[in-house]
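Have a look below at one chain only, the form predicted alone, in structure tokens format.
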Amino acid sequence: MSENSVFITGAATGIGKALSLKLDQIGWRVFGTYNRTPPDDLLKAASSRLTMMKCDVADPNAILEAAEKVKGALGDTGLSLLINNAAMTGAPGPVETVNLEAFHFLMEVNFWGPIRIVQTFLPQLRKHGNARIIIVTSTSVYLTIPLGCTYPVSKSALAALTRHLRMEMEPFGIQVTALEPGGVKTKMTGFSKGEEVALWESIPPDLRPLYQKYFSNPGDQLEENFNLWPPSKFADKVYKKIIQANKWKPVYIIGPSVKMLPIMHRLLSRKRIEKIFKKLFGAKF
């Protein structure tokens, strides 16, 4: 059995799938989760070491069951790496009319899910003795996306949580970092015509013309203004810059066209940044 082991949530598609394949190919023992998308393609491409299990990160019982499976497989060696990657988009529309039930579920997956995963797997990480945690946030934490607040708000909360977890885990020898992906071509970065229709239909008819007068579909602007890497290239960068590093930085921002975002926030006033985002997302005022 390989000394290196990893538990990755959301491993059937996109970033999670690419990281699972990368680590499997170099000999890691990979435990991945999926929910709605079957992992058939990943299992065909991976070795017999890779184990996939169905796990809804919004379901505490499913997380406990997954942890027991990993514990049974690894025994006393413990888990060496946890990658909190599972996330979803949804709940479109302005703050004024956003569906709070949908927003709540999005927070269950993107924020409360990672907390549950960390709490459940920490005993196995401690047992390993030199374990590490990667929490996948997003470069959207630097953006103000009109009519699309829910995803960046959830990831901003997760980024703040990661800073606290990093400090709290330091005396126990568990390194923690936030991975901020930007410009990776996945299902979450593709914006279909149906999603555009759903955005505008989420706004009540009496308010819809008011918002259409001043705002554009944010999905069009994201695709137009940001280059996209294939997930395999992104996974290679993550392995070289983070997983192979001995001492982790608090945050890693990886992807094309996004490294200027935190720099912009350090150098420019909030008012200037607002103007930039109005232009970037096609605001008409």
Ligand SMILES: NC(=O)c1ccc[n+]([C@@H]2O[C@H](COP(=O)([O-])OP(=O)(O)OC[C@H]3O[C@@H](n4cnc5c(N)ncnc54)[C@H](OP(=O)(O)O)[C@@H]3O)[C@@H](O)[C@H]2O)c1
Second form
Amino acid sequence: MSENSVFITGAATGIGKALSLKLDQIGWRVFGTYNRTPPDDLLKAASSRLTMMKCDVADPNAILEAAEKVKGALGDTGLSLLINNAAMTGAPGPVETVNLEAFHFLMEVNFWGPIRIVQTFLPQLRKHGNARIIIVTSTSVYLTIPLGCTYPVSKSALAALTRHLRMEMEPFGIQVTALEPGGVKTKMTGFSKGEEVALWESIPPDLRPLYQKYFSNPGDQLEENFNLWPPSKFADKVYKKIIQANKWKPVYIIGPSVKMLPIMHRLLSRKRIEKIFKKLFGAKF
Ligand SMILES: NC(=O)c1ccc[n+]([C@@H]2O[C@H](COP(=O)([O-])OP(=O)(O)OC[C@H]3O[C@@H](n4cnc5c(N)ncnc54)[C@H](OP(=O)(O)O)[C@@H]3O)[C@@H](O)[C@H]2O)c1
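Alright, leaving the form predicted alone aside, put up the form predicted together with the named molecule.
Shown next: the complete complex, the earlier chain at its head.
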């Protein structure tokens, strides 16, 4: 049997870093990518098997280069697991004024990047014979965030893509799942006053009075309403519930207080759900 190997994007911080360390510690061969800063602390903590490489997932050439490196290292054994994890938030503001160039870039990172990565790595995954793909989507697919459509839209598109990919890969024996995290304490869940200001300033001054009623600090609301997990706890759960499982479910929702989100969507009307989100995010109307 070939050794367990994983290619994981966004491995320098948060969930990607915790998963990389977890898999390295149990003997996997980990190929992680970073975007801006190499994770010196992860490299120190991990074994010499762990390889980190720079890869901007919005850059098709960088993806090709990363795939060549992994292929060079693994040769004919192929890759056993691909985790599409890297993502960004940003391009805040109402649909009316959202900066489309910034939204486009966010879609490059959160949607087109993962597709390109799947396309590029599939030959290596097929070679393995029993490979699997985790696409990290988000519990934001269940949310309606006032003045914050870009990230949930990108993740909803990725969730839809994952459903198609899962079915298409079945005859090849490649299992695919969508991992929907929520409430993990990382850079991404640390909303700051600066982001609140950026959101407000993204709206042209003459339109600001019209959007005043939507405006609150979503960061404060989130910290108040949820207890957040450390990434290491999340990585342990992912390992136990997904990576160790033989037969994968289409979707895994993992995190504190998030299991009720899909249930809420099954049981409540859309209008009722809108009311809940307006309250949760502090909209004043
Ligand atoms: N934390 C949660 O509760 C939560 C909830 C829902 C979904 N998620 C999902 O979980 C995954 C991991 O997020 P996280 O919470 O661990 O946040 P994070 O620490 O911010 O991790 C995101 C990673 O993606 C990388 N990245 C961003 N743009 C990139 C690019 N252009 N090319 C390559 N890498 C890029 C970041 O690197 P740089 O910082 O160097 O740019 C960072 O290492 C994401 O898919 C996120 O959407 C997390």
